[in-house]
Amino acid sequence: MLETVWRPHPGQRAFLESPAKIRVLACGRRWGKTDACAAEAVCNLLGPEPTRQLIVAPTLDQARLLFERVLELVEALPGPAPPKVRWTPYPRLDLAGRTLAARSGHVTRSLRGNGATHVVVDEAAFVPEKLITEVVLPMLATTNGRLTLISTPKGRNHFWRFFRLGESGEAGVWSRRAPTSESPFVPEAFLQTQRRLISDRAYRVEYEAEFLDSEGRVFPAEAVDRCLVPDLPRLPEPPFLAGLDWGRYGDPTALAVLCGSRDEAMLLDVRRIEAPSWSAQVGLVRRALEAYPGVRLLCDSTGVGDPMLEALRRSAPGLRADGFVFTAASKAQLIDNLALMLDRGALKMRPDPELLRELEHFEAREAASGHRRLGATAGYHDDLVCALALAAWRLPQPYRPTILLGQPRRFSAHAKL
């Protein structure tokens, strides 16, 4: 019934004909991984059996973008009659008492207890491993679901673990990496236009889904995945810090805000901020700040980043706002001390898949001048990162007490006390 309105391509057969409990796709953008895990979903719930599905994925947005595709499906189909449909507190649909819901990754506490019969994890690689190992696979155990984790790779890190599996057989998992020169719709003159745009290892794990971690990468996989929680460990409570980049030359306007100490700090917000000028722009970042009483800004003040922190002054005058200007020894500082940070684990931090992305493209490479240059690899932006280094400058340093001891004080045995 499924084909009158989709038709699987070749990889996304072979993907669909797996018989495994556990299945890896490793996928390049634009492959169809969607699609795929739609027409699964509804063949679900279609099927005979009673069946509990369930989407994850780092954000609820990207969760419903799956969810919105299966109902598209179901909707399109001449026979079924027409599901029930929730969309609060989270997306959720019953046909003839066989459900799928769509949840966001940051709420593990509601999840814990559930059972499935099948869990899709989208962006698998963008999660943490806490939850695909102690949320998702107990949800399993007593239904003896399936679990499918689909993504594109984000270098060495639980997911390529994951698909290693698959590749040599273990535990009965399945894996399969698939390019996205396999899908017919994706022409070959944009993959070419793509090849040429960004650079050699960015396209080669965009679009044909290769794990690979770079030697130039300032953020290894493993530090930045040490960082990622599905929950944040306790309430946010100030002092709140915050750092803005402001957008210039096609970035956009980032800005993070964090609470804590270089010593444990919690990421509570990060988020790109786009308005057709400049100072609606600036209204936007005060509104956004509005949220955090107190909040202390570090904000880039290079070229057009100084009038752009005066207007913000202007707009918030209570707003305790200083400016940092951006040189190749400012940025090399604010850059190794986020590394540093990661590479504690001193930054705990909900998985947001455009600062993810962000920091597995940022490089150092050598310039011509024989100095190190800090940035996003071609075709990338890094104006998430900067915002998140220049917010993490901004953390106090924890004091520490010391006592400086001297050599040992000689008294003669005839002193008197």
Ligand SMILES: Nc1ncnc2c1ncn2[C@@H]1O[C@H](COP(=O)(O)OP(=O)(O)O)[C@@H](O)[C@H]1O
The other form holds:
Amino acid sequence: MLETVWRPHPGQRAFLESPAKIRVLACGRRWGKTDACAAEAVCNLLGPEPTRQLIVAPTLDQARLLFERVLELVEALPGPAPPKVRWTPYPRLDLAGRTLAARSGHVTRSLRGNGATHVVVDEAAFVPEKLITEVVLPMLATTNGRLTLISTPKGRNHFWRFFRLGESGEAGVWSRRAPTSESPFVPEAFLQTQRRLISDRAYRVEYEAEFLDSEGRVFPAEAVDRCLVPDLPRLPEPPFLAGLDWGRYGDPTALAVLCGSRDEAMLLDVRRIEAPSWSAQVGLVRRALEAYPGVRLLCDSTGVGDPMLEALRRSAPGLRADGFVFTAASKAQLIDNLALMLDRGALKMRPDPELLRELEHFEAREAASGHRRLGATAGYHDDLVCALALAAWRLPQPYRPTILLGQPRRFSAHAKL
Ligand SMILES: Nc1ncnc2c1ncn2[C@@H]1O[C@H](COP(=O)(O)OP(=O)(O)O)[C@@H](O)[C@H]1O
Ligand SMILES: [Mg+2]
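May I ask for the structure of the form predicted together with the named molecule now, the form predicted on its own having been displayed?
Now the full complex is given, and it begins with the chain already shown.
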């Protein structure tokens, strides 16, 4: 009956026909991953079994996309009575005793203990591994339920490991990888434009679904994954440190708020602030910071950033705000500090797909002058990364006495390595 409103393309059909208990689908953007899972969820809602389905994604907005697509398809069908739908505190629908709920990966405590017959993790490469292994898999254990992981790749992380289980046919896992071009619904011209707009590497990850390793990356995927947590380990407490990257040339302004120290920090908020005018942006920034008493802000004061900082100080007289001028050298210090913190797992954060993509596509290139040029791959933003790096730079550095043992060693220039 679903075929009257939705038909799979051949790649989607291969996925939908697999009977495996665990399926891993690694495909390029717009291939139709979300759509295929929505269609399958509809079949389960209308099927003979009493199903309890759950959609999980890094953010509730992302999970809601799939949920809304399910609703759209159900409502387009001529047959069933309309489902009972509730939107708060999270979307949930009930159709003749079969349920479907959409949750973000941030709510592990309330997810634990609930059984489900099917769980779909959308953007699975972007959720913390523990969410899958410690929360989702136990939810399926009692029901002998099915797990579907769909995502674009993000380096060689847990999603890649699940994918590889399928390649070797281990543990009953099925997996498939396909480029966006497999979908007949994506015009070739769109792909050609993307190919021109973004770097070769970003294109290979985002549209050809390649699991590229992190070699040469400023923020290696393994380091970023060390920092991802489904829940923050502690309650937020001062000192609060914020970083702000003013948007220019039509880019949005980005804000990040941390607490803790350079040894142990937590990301409390990271977001873009979009407003039609500079003054409206200043107002929104001020309001966003009101939630963090005593917050210290470091903002980009390069060029137009300087008058913006002045405007912000006038608008929020009590705010402790300082400027940071970006030069090739100062930006390198800022970024190196963030890279080091991520490498040590010193910054715990819940997954924000936008930030994670920016980190993945952030590059160091050799400029003609011999300097490293740091920034987003062409076609990508790096405003969230810059805001985060500014906030991280502001973090207090725990006191560490330097212990010198004897004379500093000197190395002969001719010493053999
Ligand atoms: N079988 C299909 N029939 C019609 N439209 C489809 C089909 N599969 C995908 N689409 C459309 O293609 C676009 C991208 O699909 P989506 O599921 O969001 O991709 P992904 O999750 O892989 O990025 C959406 O507009 C979706 O409705
Ligand atoms: Mg999708």
